[in-house]
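Given next, in structure tokens, is a single chain: the form predicted on its own.
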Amino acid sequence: MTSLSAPITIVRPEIIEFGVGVAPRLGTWAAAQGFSRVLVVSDGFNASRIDILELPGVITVFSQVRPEPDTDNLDLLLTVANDVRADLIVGFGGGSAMDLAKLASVLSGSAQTLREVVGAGRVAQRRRVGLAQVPTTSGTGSEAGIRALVTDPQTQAKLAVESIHMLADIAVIDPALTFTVPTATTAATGVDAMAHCVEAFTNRKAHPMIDLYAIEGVRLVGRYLARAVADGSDAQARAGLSLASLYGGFCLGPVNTAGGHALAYPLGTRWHIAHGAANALIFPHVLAFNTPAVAAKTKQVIEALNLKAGLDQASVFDASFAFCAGLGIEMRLSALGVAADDLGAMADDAFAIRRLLDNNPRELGRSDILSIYQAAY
């Protein structure tokens, strides 16, 4: 683990508006900035309620965001963005919408292609447009970060772009926008937010400055996720999850995720399982696997979730598995349509995601990954 004296860089959106009912503040801010051509990047459902943002000027809506978006989806958006020449791009939805908005903000009107910016710090110039992010789920924390991911349909691998130029000018986090999120999605995305925090907290690059956000994010999920699943209109619970998701986003920039997300990605790219559901299914397996390497921090995670477990892998697995299953999350790969004969290829894909696996506190070999997939099947 990183020592307190180790250098770290923290970035945040310049303005963060948080609280039930703050969505219209985006329009107030946009008008004050003089924006007059707005491109909203959204899915079909959220596109139907953009009026709540009270945006000024001429508004174009790209409503074709797909779950786990691929490069084709991005190309469609870039065609629209280059055509309308917006001066403000708004990501309005879950992580998929916000990630595409980030990429459109730096690639529209640019000579660079997606392939040229994949990796860290490869966006050559500051973006020419404003960027606002409005999450409508509580999971990814993408509104706070500088990374965006899309899938390459040819290789079925995630392409990750990291750039300070994709940091939003403003993030507007209104928990009321999450009231309509279905129960199953609430549960899965809530565990995804928790996984961001846990994987950062137990990371080889974990830092005390980030640990503060990480463990509090876990506590918020432990306190409020079951409440929000039971009653989607519980404003306090929804706000708690929105804050947990934001804190998870704070963790992603300087520390990032680790083995859990590496193993979850092939479920989305190969089998189109929603990102939150994939992370929730994998979470207890990797938490238990890592326990011998980070016993003290695992104990803090278990306590933050109000669970009972020892420091042995079996009890950590049982407690965290019961937590996820108790939320109604499907915890078997077979029940999600994954073919047993694809587990080896999934293990190959996951083992190749070194940018995350190298963060894991315990070495995860290909055989370990395959064993986890088999146990999860």
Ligand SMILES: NC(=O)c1ccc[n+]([C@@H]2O[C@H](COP(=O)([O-])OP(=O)(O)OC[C@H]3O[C@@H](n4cnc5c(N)ncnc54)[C@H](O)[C@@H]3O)[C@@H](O)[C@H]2O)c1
Given for the second form:
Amino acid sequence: MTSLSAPITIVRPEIIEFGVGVAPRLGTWAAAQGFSRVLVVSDGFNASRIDILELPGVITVFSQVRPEPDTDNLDLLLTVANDVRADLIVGFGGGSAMDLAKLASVLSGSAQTLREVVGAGRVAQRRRVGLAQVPTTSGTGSEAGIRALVTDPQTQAKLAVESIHMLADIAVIDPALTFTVPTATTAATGVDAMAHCVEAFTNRKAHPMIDLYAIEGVRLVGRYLARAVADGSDAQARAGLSLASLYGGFCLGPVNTAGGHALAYPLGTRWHIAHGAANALIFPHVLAFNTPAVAAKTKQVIEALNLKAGLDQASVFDASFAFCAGLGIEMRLSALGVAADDLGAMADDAFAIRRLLDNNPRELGRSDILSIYQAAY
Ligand SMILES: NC(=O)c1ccc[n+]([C@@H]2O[C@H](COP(=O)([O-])OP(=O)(O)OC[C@H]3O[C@@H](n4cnc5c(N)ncnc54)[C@H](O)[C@@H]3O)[C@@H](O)[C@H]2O)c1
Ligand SMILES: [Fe+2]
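Provide the structure of the form predicted together with the named molecule, given the form predicted on its own shown above.
Below is the whole assembly, all chains and molecules, this chain first.
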């Protein structure tokens, strides 16, 4: 772990615009590039304010992105995209909108189907359209990455597509767009961003080039999340979280998440708990479980969050649990409507997510996973 000599590939959108008030720069860029048929992929809320982006040309807005989108939602978008034949696709929303925009950019007008591109590096051709991403939550960091997630309604599993062709040409990150995010979503998505950083930092595949972003992302969340939860219009705090989210996105590409996200996914797929809320609930359990395997790095995480804990699992758990609960996040599975007799099936599902569990610094067996769900109930 964390060997400087380990090979790593870093990719980034060619242009990253960052700062309060930068949203109209997307329109300026798009006009300069000569784009004239734009498809904006958005949820209902963001679709109602696309004027902020000052986009040029003929604009079509797909406003039906659902939270944690499934393949039916993607199919609906692809029908529109195939019809519109845009030269620029813009993801404008949270991770759900940005992920669907990525998939539409490579699947619309293509002979390949979603099933044929699930996995890594399976998109056969460069996309023909431009791709821009504008995040309106600060959680997923999807604007900076090459991965998209969509739920299979049959199996309830998340299908992950990873392709360099889904990397945005430009990411426009305007923290002012996140002022309207409701308090509970702010808290949950902020912990999601932090979880990306922590899981990459303590990962089997952790790398010094990424550790730098990872620990700084944790520090930013430690410094600003409670402030943004208390006052959603605190521009400094919102900007800190937008940056933490971007850094989390930097962590996801080359290193990715691990046990925390693997255990959180069944909460979303089986019980429709929002991605951020699921990750926040699981976070203290996996941080504490992993402590014996990555003690020094866990200590750095605790310090970055400005918490007090020893190196024993109990005090790491107590401190990180109090951090999440203090943000108003619901930390009990029972209170989120999960049925007690589903915990076994949830453990089966989580245990099957090898692409993430194999990254975890400590072996998480099915019985360990079940114990965590029971403790979280
Ligand atoms: N591609 C990746 O690397 C990656 C990483 C992590 C998560 N994800 C995926 O991202 C999705 C979750 O994304 P998310 O957490 O950003 O949530 P989201 O995109 O589902 O949005 C959550 C809710 O907030 C609303 N919303 C968005 N912006 C708002 C704003 N500024 N003001 C008010 N309301 C707003 C949306 O309409 C929605 O109802 C999941 O599907 C998850 O699997 C992807
Ligand atoms: Fe996440």
